[in-house]
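What follows is one chain in structure tokens, specifically the form predicted alone.
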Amino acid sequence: MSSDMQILSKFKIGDMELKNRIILAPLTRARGTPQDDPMDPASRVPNDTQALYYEQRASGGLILTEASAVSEEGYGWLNAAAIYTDDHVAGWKKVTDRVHAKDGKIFCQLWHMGRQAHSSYHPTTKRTVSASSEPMAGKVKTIDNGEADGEVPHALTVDEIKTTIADFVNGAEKSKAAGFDGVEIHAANGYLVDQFLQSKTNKRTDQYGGSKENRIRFLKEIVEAIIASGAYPASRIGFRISPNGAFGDMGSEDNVEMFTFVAKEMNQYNLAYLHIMDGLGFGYHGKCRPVTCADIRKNYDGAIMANVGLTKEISEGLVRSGACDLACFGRLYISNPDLPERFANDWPVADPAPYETWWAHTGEKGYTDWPVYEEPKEE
């Protein structure tokens, strides 16, 4: 048994005790039920297969859901989940009930895609939005499952920023109604909050752009508004950053300065955790040196969650060194639904799930059909 491993020890986030420090990463798997009409809202409602997927992985200390759009304008990924209507609440309630029945804890990741979406997903506004009118290089997915060049986004006005913050609050309130233990604000991977944080995408000259203090304002106001709403206290709100990532055509020369500043500024709220994608396996922009957990630790007193490319040994070393408190697993947790048990018992770990299983399929294939470990039968 490896029961003396730190990553298998309990950990407290505010008043909530996690049974271990192994976290299921938020993974967009696009396993909503496909509809004949891609705009049919039913495709955005979590189904029984998704509920089983999360239930299978409930032995981790905390489950983070796939990114869930907080509004129509924040949506842009076919058959991905959302959290802005009562139907979404009903679908997610099935998930949280099954996770809680397994003594699991689960947070909903609140998502706005910003310029990574395509206007075909937004019949109400017929546009995409961002911090500034900087288009994303590369292709984006269209509603008919085709591809198009990244569009020139509409730069949100100050009033529209306030409306978007209200969308995040609504997402948090809907998460609470669905039975989630807390929420994670997706401020990573080149989505809308990240588009405000990074100098590459934020060319604004008002109170939301220019200085580090101005670029972080959107994130801070989302956090403050969720706390003020009463949906969740600070200790049930986490946030995710990706200072090293190239995904979504991101990466800025000043990311070391910016994201250590983000850590320092967000320290004041006593949040549940800061989730940093500090590994380079999801694409590295190379425009400045990588920002590590150790950099964040110097500027942040609360719980730190590491992510990308972790193994049992690497995560154990990070936790023992004090660089982080929680270890987030994605690809490895897809193919090993019983990952904490495998670590605890020194059972072999199945190879990470191959790329083509992540979101190309629908239904159970490559999703809920990964086996748990069975000890070989003695002859």
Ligand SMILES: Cc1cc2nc3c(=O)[nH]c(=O)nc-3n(C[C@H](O)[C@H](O)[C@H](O)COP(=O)(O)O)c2cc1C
Second form
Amino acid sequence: MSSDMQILSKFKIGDMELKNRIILAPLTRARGTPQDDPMDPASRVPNDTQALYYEQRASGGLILTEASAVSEEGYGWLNAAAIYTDDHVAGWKKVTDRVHAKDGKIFCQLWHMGRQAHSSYHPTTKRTVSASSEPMAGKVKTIDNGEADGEVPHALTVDEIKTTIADFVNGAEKSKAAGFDGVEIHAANGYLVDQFLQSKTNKRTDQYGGSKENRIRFLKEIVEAIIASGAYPASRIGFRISPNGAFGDMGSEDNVEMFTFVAKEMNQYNLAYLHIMDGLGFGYHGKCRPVTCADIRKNYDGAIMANVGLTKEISEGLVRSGACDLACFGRLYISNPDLPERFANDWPVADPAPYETWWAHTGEKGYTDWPVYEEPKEE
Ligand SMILES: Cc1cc2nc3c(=O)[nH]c(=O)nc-3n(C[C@H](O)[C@H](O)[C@H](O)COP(=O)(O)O)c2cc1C
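Give me the form predicted together with the named molecule now, not the form predicted alone.
Whole complex next, starting from this chain.
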């Protein structure tokens, strides 16, 4: 019997009740509608297939959307999502309506790719940006759906940092207009906010670099600006960190100190949750020991969401032990749209989605065609 499972129990975030603690991970699937001109903003507007994908997964306690760019400068992935124009709002509104009709809750993940975006996506500025001029080792995606070496990014000036914070606020306001229940600030996976947090990519000598206090300033100012805008109160704003991940050429020797500091410092806001990719199964940089949920718990009083490599048993153990409150599933939720029902009924789960299906531009294939569980028919 699974009915007494903790991950199936309700959870309150401020005034919002989640029907269970099983969370759909933010997953870029690049399923926007392809256009002849890849700069055509229509490719960034969520379509009906995307709405169906989220509706299929609405039995989880909370859906986190695929990363959604807050500005053109923050964008750099063909047919990925965005949330900075009224057209984006109209597309996302269809998604939130369908999720709410299924009694689901949904947060929009606010994204700026920083140095992981290629300048070919930015014909006006012809540049990519970051905390400092540290290029990413490895390949980035180009607008012609090819690859290029990571470029030397332009280090944002203080004025440009303020403009970028305003872009995050605009993303939050547009999310509100689109009917989202809240927003998650993407501060993980080597994107712009993470580039400010980590010593590997932040070589600034001004008030946004150097000390831990300075490197966290950008994240704090985004949070404070969203709250001040009135788009969402603190209880509807979460943030995601990946202190252990190598994705985006990341990993710094001082991540244990930095991210326990992040937990301690962000405590003051009473946010919806702190989302940590603590597992190592999405890449581990090996530069310092892994940061665990337990490290965060010691420094953070609010709700903690764990992620990477979770299974029913592992997540139940984590929640029961008190290490985390919420369990976030990525690859398993792609291939099991009815993941909570499968856990609740002790039904077997389908294998995680294979890599080829992750972000191939194949429309519904490998996206909305994963079946719900069916009892085997008796012969
Ligand atoms: C196809 C795919 C797309 C992803 N896109 C995002 C994203 O948009 N934002 C994000 O924060 N993480 C993204 N991730 C990371 C996942 O949210 C998650 O952390 C990762 O899959 C590990 O969790 P899992 O072991 O449950 O799959 C992506 C992962 C995959 C496999």
